[in-house]
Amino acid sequence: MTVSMDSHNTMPAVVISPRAARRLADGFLWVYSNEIEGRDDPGAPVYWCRFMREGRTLATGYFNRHSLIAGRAVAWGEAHDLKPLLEDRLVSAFTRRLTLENGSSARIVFSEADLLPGLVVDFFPPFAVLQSSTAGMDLILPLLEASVPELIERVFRKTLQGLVLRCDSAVRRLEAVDMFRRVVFGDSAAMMRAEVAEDGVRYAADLVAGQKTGFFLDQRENRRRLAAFVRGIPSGRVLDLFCYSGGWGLRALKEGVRHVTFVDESRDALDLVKSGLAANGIDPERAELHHGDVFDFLARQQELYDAVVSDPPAFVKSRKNLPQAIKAYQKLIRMAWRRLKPGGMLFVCSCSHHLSESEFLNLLAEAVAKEHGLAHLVYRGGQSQDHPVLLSMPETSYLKCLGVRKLAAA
């Protein structure tokens, strides 16, 4: 699918409630599809169009009949010309980056935040993830393949070595568009042994087929936070749960701890993690990798650890699911809980909207309390400053991460 990029005034017209039209005028983005008054048919399910109330262009975005968020605002008022306006968002984005390290990788377009809802770019120096997680977005990729190496060399001053299209995640069922990725150039093999680094630390990242874009960047400040506790426990052990490519587990070995016990479902996870022990140059016997379901894992296991790191994928799918999942986020800090050392820290995490951080914190108070265990709240994180939260949406803060201490029993 494509769109045109003529005139604005070539554009469909969606008419809003007033409801929808007082929230896109406080930054809100997104029109339900219970605000939806009228609208004219192009013909097609999606379409970029005009936003409207009472013959006035509120906001220039894209609509979706299929989706419940029919509608999503990327300016407001009228755009008269997509292309320059999308490639302004871009070089707006990229631009709030340039603060961060140098060389490093990072989310540089963070879909509402940035003001382009739908879209992800992740950058791994030399190479970069377009992602797309709806049918709107999906209209513009031709646009987007070009617009996005030319743009990321202006900006960062370095030429994109290679390019993917990430159009596979789960979110897009809720869009009923279809799931794919493909690589727009570039050698596909050296993207999928791709290599990021962190603060030092080498990972192995696979960009084509990996978890989501391939590295979960939104972690950096989160394991900085475990990195300063482990470097004073130089002889401690560190419990990985759901380690993935070994985000945390990598870091902890490389600010010196003797052991970390990695466990994942995924046989190509651990493989991941193999590649990083070897491009760290860390000693395999610092480390042990589990494959297999993490709360069977827990369950048989005796051995106490100085930091046990729980991050699991989102629990919360949906506000209607809130409740099952808060059960089994209990169940597994209880069960991580146990194998805690008196004085160590336990990372858990959420990376799902739905949970706030205060019903995160409950949770996490009431299935201490259920071990009658006693300890500190310590540590409060979230996403780091690449996937920064727009006032106006609340839904794009989604992460949350907090470290508590276990307190010996008195």
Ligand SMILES: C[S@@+](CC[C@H](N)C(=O)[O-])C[C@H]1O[C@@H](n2cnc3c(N)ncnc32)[C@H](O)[C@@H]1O
Second form
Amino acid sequence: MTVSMDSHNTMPAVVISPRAARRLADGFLWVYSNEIEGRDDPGAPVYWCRFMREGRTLATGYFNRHSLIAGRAVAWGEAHDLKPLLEDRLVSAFTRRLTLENGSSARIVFSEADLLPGLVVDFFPPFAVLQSSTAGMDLILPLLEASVPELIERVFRKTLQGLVLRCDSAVRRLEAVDMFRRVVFGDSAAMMRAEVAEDGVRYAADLVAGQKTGFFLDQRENRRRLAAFVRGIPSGRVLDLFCYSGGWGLRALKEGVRHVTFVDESRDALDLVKSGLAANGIDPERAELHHGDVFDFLARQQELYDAVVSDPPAFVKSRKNLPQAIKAYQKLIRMAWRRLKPGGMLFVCSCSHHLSESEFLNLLAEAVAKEHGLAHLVYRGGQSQDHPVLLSMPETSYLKCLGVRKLAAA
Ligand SMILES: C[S@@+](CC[C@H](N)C(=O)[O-])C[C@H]1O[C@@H](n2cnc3c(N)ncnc32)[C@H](O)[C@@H]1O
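Would you mind giving the form predicted together with the named molecule, to go alongside the form predicted on its own above?
Once more the chain from above appears, this time first in line as the rest of the complex follows.
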């Protein structure tokens, strides 16, 4: 089913509870399935709708009968025409990025934080990747596929040469929608061998079949902190754990560090690192690429490093498995800590919303204490600015990066 773009005819009504109505008014965009009190049934499980309470339209958004997050609001009040509403949202989101990165690679739409729940758009000039994670956003894909290139041209003054649709993230299972990916237009081969520039470093990226949207843009500002640290240790050695395309390690090499060891269990990821080394003209002798499990690697490794970065996938999938995930983070941090020289820096990251920064800090402190270590906390970072946090929706905050310096034992 596609939704009518010209919805002069009124959208179906979804009646929500007083609590959901209050939260909506406070800027929380989700309505849970147990907060739905009644609804029109247009015959489809997913549809764009008006969220109502006591005969008043509170918001416009979409409804999915199969999802626990049954409703997501896109605008407050009634929208008579979806196309101008969505285009206004896109233009506002794009414009907010203009001052950030001066038109270089950036996340130009970040879902709920940009009041476009379920939609991500990453811009890797001259290509873009559009990711829908909800059934409601899927309904308006034809509109988005047409508008995004046009509005990128208008706002960034750049002609898009290719657009990839990535509807393949695991969260789609919660929405009961299939996973798929599609090249909307452009040269697939070129987009599978794309190059992403960040602060002068050239990274290889597969925008069609690589992880997520092809590159982890959210660590940009944290990598800058590593860059600042390694500038002071030109003869240093860095260990990049869970390296993917080498976001951290290539940055360190480009800053002049002597050697980086990259570790990832994905061969495709290590191939991207190899291409990144070549793209930046870095002598391959300055890098070691280790294919395998990080825990196994750390268990066998004897070498000490000046900086260790640990950027694993989310260990906490839900609040329920938090205790188990905390144990896994602590094990990882303790093993990484043992590979660090005195004076060295350890950067540890967690990309799970379910683990708060203070919980992460506590588990880090505990892990260091269990190693009888002493450390200064010298850096607290989060997701880069093109992934803004909507204050009324803490769910939009997910990435934490803590940097500690190892002190020689007292
Ligand atoms: C969040 S991504 C890392 C992003 C990367 N650091 C960057 O800045 O672009 C997590 C990476 O960990 C890898 N991975 C997941 N589990 C692993 C494991 N147990 N051992 C080694 N690599 C693993 C995945 O293949 C993926 O490349």
